[in-house]
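What follows is one chain in structure tokens, specifically the form predicted on its own.
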Amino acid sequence: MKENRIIEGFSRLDKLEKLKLIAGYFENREELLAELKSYWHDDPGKQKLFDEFSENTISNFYFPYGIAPNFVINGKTCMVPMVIEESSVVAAAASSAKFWAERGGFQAEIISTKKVGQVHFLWKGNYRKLLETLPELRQKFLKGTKNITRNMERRGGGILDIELIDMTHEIEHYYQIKALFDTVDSMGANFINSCLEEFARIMKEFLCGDDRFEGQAKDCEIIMAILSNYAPDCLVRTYVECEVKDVKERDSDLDPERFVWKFQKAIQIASADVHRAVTHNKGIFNGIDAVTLATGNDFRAVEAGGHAYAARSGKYTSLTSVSVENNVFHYELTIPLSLGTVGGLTSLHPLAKISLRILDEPNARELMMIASSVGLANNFGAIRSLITKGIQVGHMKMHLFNILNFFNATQIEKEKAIQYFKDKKVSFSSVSNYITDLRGNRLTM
């Protein structure tokens, strides 16, 4: 690639001009152009739609779209679409789904669906007077956002509560207008942010025009108005349970009692040690993110909120808990999940719409329960592997194809490699040696 330089007016170029400019930085210009263009959709209309999802687009970046079957959630069986590049994740979800389908399936419930938004501002005026006028200001907020909230209220959602928060113990003169929202089946980011920006305008106007705050309006400085991706009151609880004797592993020498004992210890470690907790929770998000992506939701917001929730006590810890009472094994996940099934990419992306059809058109609450069930399934599968045969056996078996593709293995070479590694440990070096030997033997035959 050529040396870096500042590019002026890049966003004003059309797609092909952008592509040619980027390719011009490389020696194999025409080859790179052809490669990037090869990932364009054959349907120009669909490609235009994809281009408009983002900014400065020059091509499409493909991820595998897979299905994990046999998920039984609250007695209903479903096939779950998953978008993820880590090969073992879908396999682990499917394996755990089948395991628990034979033991009653996943049980899930919505604890609450409240989302948070804030107007952050500095106020050097009389706080007590501002607090006293909050009921009046609240009514102005509700009236002033009626044109925004009307449709949401018709669907059963809207603004639930508004309060004034004193944050001066953290930052001098810092306060918040904190609002709670219910956005029903939409993710609601645009709805919440529109309401909050209107709150900010109304508050500034109120302070300027009210005699009780004469001379103090200049003491109110709006810093920003924005939703929070931390939604500790938008919670879903999911669990699996069965008698200890039924937690029998077909491929393990561990008896059920020993399996459950090791499982409990693994969760205790994830609760006690932050290094283990991060990887433990990542196993949950393997499943949740894959469903979130497949349905056109914001996996970055889900991740940020979930990790914050894991640290709500002041210490980052496991999002799951395990118990054994009356000889019943119980494994549970409680997590904030802000998901939607209408609006945004869920309504625009063709595959997101297909995903929702595959899931039998769930509402937002149902999608929360599906995603959390998949997260718990992936986490259970990971712990099951860790305490029995080890994570690398299954993971590297699934990764075998990626390694073979790295070496441009032919179909015949892949079939031979699958047979060869059926009872052997897979690693990059072992596959490399095998392919080298296979090709060397073929040349000398």
Ligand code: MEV
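Residue numbers count along the first chain shown, from 1. Between two forms, the rigid core is defined as the largest C-alpha subset superposing within 1.5 Å. Please read all numbers here as calculations on a predicted model, not as lab measurements. What changes on going to the form predicted in complex with (R)-mevalonate:
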Second form
Amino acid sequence: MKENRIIEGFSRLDKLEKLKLIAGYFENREELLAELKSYWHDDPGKQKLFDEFSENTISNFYFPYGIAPNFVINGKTCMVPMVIEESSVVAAAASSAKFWAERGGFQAEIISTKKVGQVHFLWKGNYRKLLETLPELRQKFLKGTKNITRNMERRGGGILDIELIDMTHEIEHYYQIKALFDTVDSMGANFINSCLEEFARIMKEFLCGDDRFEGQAKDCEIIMAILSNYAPDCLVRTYVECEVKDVKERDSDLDPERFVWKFQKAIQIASADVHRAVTHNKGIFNGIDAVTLATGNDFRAVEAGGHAYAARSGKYTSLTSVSVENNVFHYELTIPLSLGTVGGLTSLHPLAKISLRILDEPNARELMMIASSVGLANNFGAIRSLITKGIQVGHMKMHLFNILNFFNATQIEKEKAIQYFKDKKVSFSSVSNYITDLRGNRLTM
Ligand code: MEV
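Alt. form predicted in complex with (R)-mevalonate, vs. the form predicted on its own above:
First the chain shown before, then all remaining chains and molecules of the complex.
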């Protein structure tokens, strides 16, 4: 970047002007411009759609879109679309899926699907009085949001509960209207936020107009109205299980008992130590985020809620747990997942729509079970590698492709490199040396 200045009116420029302005900061302006433009969609209609998802767009950022086949979930086989840039994740999901498909597959169940939204406000008036009027206020909230809730109720959802919460032990005069929602097959953020903003308006209006609160309405200050991405009541449980003797790794020296013992230790460690727990859970989100992205859902919401859930006891810990009883190995994941299959990007992004078709048009509950199964699969694959051959063998093999692409290797060079590194350690420098030697004809195969 050449300059260090504030840009005024950037959003008002058209796309090409924005692109030129950005490229203008760099010496190879024309090259950069052409590179960024080369990722525009050929079809202007489709490009417009992508541009309208966000703001100030100048190009598209591509991520790989892969498939992990052979997921057997509650007896049904499916192919799972995954969007992820990290090598080995799709391979690990696919390998675990196949492993468990041969052992009964994944069992998943929805524990609950309630979502939370809050109106945060300060109230200097009489709390008892406010609490007494809650049933009345609740009716006003329900009536006043009928226009918003009508469709959702038709689909089987809506507002489930409305509470008044005293939070003054945390912050002076702080209270909440805390509401529970069922948003059926939509993630429901817009629905929930619209209801909450209406609650806030109705409450203020009610306090102003009601004799019982004469002179006190000014004592109510709405701070904000927003859904919570912490969704501990939108919960899914997924598990795999088989006899200990069947947890046999094809290419591992460990016998099943030793494998299971080491596996249990790995989970104990992830439960005991926060540094390990975060990495352990990250491996779960490798799979969950990839499905969340592929289906046009909000992976930031899913991540934030999942990590908060992992810390619900006050200590951040593993999201999975393992047990062995009567010689049966049982491994499970319980996680909050707020996902949708209608509305939002799920219905707009052409590839999200295709993902849902590949998944046989699941409803939100089914998608929760699919995503959690992929999360468990990825985590199982990671632990299996970590306690046996380590992750670098598999990782570096996939990484070899990335390094080869970095050196713009041709197909023939790639094939030679794959052959060469079959029994050698892959590192950036080893591949770099290999390519240099190969191109200098200093290497004979
Ligand atoms: C890498 O993306 C994920 C792992 O680090 C997860 C783990 O350590 O369990 C392999």
